[in-house]
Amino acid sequence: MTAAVPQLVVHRDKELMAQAAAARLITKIVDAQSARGTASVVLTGGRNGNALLAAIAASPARDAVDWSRLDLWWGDERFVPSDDPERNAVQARDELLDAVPVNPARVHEMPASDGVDGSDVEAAAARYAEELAKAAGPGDRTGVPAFDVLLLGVGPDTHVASLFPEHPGVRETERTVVGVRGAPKPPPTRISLTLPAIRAAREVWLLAAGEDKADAVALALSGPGELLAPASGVYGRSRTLWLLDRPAAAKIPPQLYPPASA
């Protein structure tokens, strides 16, 4: 597979960052409805991922989207009992999901450690790759859906979903879901998408905004390699797509990439 080339977009601030890339969202949910009669998108957490998320529900273009042709995923999640406030599904539904009439059948939350695992990781990872498998079409050859939209923030240390530097996650090739432990950001404790299953997706969107992420930023673009910087070894099928506010690319060469079209 030949990863797309990425494209950047630079906006002005966080704020207008959140609100255009709202907009390209629900551009995309509506196209891929209007094409194929339903949508799927995978959601990051964080701070980027919510305001995004708190962007759509603030816009009245939010009701152009059929909400119940709407799979909804995640590309990570931390470990720790369901209802706690840190989990990135709790976040989402306080951003927007309880705000939509999504089909409870098509959020699909990954496990949670007061789950029927329990305390196992690596079940509950299992359990959500089976998920994904059981939702993959026959031409889906990695064991996932073909993700229309593929959504990850980029952490100052250039780590995506729960994939950081050097750790074990990053190098899997074979399973789409693993387990991660001793996670260098709290809670230690994670599951998470691989590469091989972030890279089904059609389009893979990045969203970095402050300045805490222009380190990043640049080497991810700079092409070390995803060991070192795993935000650099994702890639979208069609897209990959940067959106940055200024300060997120204010180390970036200006002439490394080409800027997208809308």
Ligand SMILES: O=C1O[C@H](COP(=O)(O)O)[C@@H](O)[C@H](O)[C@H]1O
The other form holds:
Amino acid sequence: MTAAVPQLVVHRDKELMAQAAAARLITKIVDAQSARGTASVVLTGGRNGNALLAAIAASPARDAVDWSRLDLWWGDERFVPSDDPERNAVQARDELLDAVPVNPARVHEMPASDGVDGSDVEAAAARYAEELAKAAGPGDRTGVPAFDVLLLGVGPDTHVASLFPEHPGVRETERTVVGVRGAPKPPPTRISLTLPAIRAAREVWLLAAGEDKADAVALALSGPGELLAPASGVYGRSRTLWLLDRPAAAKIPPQLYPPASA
Ligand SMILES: O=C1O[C@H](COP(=O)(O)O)[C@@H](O)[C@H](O)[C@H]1O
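Structure of the form predicted together with the named molecule, given the form predicted alone:
The complete assembly is shown below, putting the previous chain first.
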């Protein structure tokens, strides 16, 4: 099985899915820190990403992580003022980051609309691309670090990060970060990692829970291509993992993948 071939794990419900994903991520971070001294994770916004962070906050095992040696990045951000509750970073702080001893210098939030670039979302995206490039090692040819885990919530329209079906961002092949205007999901102005940046991660984990994700999951896994279904175009260098609950997995054609596990 190649890394681009998705592995599916289906949990009973969204609560169990968040708890199991939290346990999996804690273990992955601890293992990376043991092997390389540090770990890097790309966070996602959305309901499932936030539920995962809340589950980590509630887990006693969170103390096994050396939070001071963890780099945190974001896969996308809503381009709104820095204290706006719609920001993925504000939600991540509320769910987890304010409760653990992260090193602020290693928490790489995407720029906000009241930052140095003002409302120029392209300049803000280029600034984040530069920050990523500085953190990339000599062997990281894409211009981003080799993230240990990159998390992506799957939207009901199959969007991941802020790459929406048939939108310009999903066609980007050169830049690692793009400004997004006119997103079909509010707010319309966003910043997103691109497919080349996402595919540089060691592991990509896609999260989808709930009945409203069932059509998106079934479509993406049937391989329609990234333009039509951005979630079908993401994979990690060593692993691509879909973490689902039963309602989200309900419409996956049985011939595509083995029956759901508990
Ligand atoms: O707007 C966004 O939505 C997606 C998915 O969110 P969900 O609530 O439908 O799970 C998320 O992945 C992305 O980071 C976020 O900006």
